[in-house]
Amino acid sequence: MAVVGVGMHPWGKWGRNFVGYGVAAARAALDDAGVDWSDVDFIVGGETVRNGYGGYVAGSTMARALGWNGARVATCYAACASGSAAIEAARTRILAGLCDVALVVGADTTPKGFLAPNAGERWDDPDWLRFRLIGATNPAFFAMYARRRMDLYGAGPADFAMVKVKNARHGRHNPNARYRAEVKAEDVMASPVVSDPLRLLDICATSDGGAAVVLASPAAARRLGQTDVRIRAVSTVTPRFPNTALDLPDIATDSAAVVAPPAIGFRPSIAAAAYEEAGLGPEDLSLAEVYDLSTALELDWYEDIGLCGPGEAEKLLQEGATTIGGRIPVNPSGGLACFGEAVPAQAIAQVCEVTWQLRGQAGPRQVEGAQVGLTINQGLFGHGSCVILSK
């Protein structure tokens, strides 16, 4: 399975209809692949959750904007994992021999401030309840994760600030990033408290943006002369009961009084399933793009994808292992710290970045000799999301 084209619309706060960002990203990906839109067999859209217009049918919305061509169509919603769910839908159809070339698109226009549920009374919806009952916005959950890391491993604000400093240093070289200025640790620790212990510069923003990939069967990739990058695995696993770690949007964990916790927790299981499918391990990675909703959460991901043992992430960061030029660069794109969240696009954007890295096209942020890259994030309501790519 080959990634034959990638494209993005720069992240920002543009305030325009999300369809325009998706179309720009799609056209860039098609141009990169050398594929005409009329030759695409299947289009999948990552859903943009909106009331009253076409975000709920993102696949056909993008197909209509590009010009009806008779392609098969699908729309995927998995919150922040929507992009990888869409990639998996396209990959599955190609592997089944039902199409040769597929286009996957995600784009979003976000409101000012943190993400909140749509209007209405929904007493059986955990996402609505956590806002309504206790006011637990996403930053509040991020702060709980951060406090857990502090209590378990002795992490502190200075460690979290180092993550932001690293990602800002990477993102300044990314023309698609929204924030392209370096910051100092003292700037992070002096920024306003949002949800203790996290400050404004510890938490990613919400953004507008778009990303797209073109996938092709091996035969189609050879015809196009685009065989450099392959998808080795896509993992979209769910948690196992009992889930004893805090997990958005739930405001309680499962009890382990009667049933023992699984041998591996939810987030580590996402990467573990991808490694098993790919026949690779963390020791094979050249780089990783992880879901840094907060600086503290990036440290958790180091351990969840097997770069180090529990409680060792701070040491890995301090040694410079996760910066460009280090042993295993993490978020050479700048991550969500520099992009912000454009929910249906962000997992696709991670795949774009790894593809550019594996091709040697990342410019000043290039990871030297990149051979294997991993992307990982997590969608609301237990959607795992991991893609492993290699040359």
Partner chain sequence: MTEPEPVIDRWFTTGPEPALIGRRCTKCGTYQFPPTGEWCPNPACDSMSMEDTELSRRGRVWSYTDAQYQPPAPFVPSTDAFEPFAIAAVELEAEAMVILGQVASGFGVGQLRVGTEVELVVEPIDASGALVWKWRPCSE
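Please show me the structure of the same protein in the form predicted in complex with its partner chain, now that we have looked at it in the form predicted alone.
Since only the chain itself is given, any partners or molecules it might have are not part of what comes next.
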């Protein structure tokens, strides 16, 4: 299974329709692959829920925008994990021998400020109820995870700020990133508190953007002369009962009163399933793209993907191991800190970055000698998302 083409529309607040970003990204990826759109036999869209009916049927919306070509179509929604769910749909159809070349596209236009639930009174919708009954925003959940690092491991605001400084330095060189200025730790720590202990610059913004990948069977990849980057694993696992870590947007966890919790929690289990499928481990990674919805959450991911043990992430960061030039650079793209989140495009964008890194095409943010890269993310309501790619 090869990634034969990748492309993006730069992230920002462009105020355009999401379809335009998707078409731009798709054309860039097809161009990169040297594939004609008429030769794509399966298109998968990452669904966006904020753009009306066209967003609910993103796959066919993109197919129509590119010009109907008769391809099979699917649309995937898995919240922040939609992109990898779409990649998995394309990959499995190719692995089944039902398709040669597939295009995966995600694009979004997002509102300013907190991501809010859809309008209307919905007393049976947990995502609506957490706002109505508790006022628990997404940053409030990120802040509770950050607070646990502080109270349990002695992490501090300076550690969180260091993540932002690192990612800003990485993203400075990324033409697709929305924020490309260096950030000082004191700027992070002087920005207003949103949800204690997290400040405005600890939390990622929401952005417009589009990303696309072209996947191909080994035979088609050889024909295209694009055999450099392979998908080794895609993990879209759900939690195992009882899931005892409070996950966004839930008001309560499962109960472990009768059934003991699984040996590893949900987030580590996402990576574990991918490592098992790839026959690789954390020691094999050259780089990782992790979902830094907040600075502190990036540190949680270090532990969840096995770069270090629980409570050791701050040390790994402080040593410079996760900076470009270090032992295991994390978020060489600049991460969500520099992009802001464009939900259905983000997991696809992570795969674009790893592909450029493995090809040695990442320019000033290149991780030297990159051989294996991992992307990871978690979608609301129990969606794992992890892709491992190698040369």
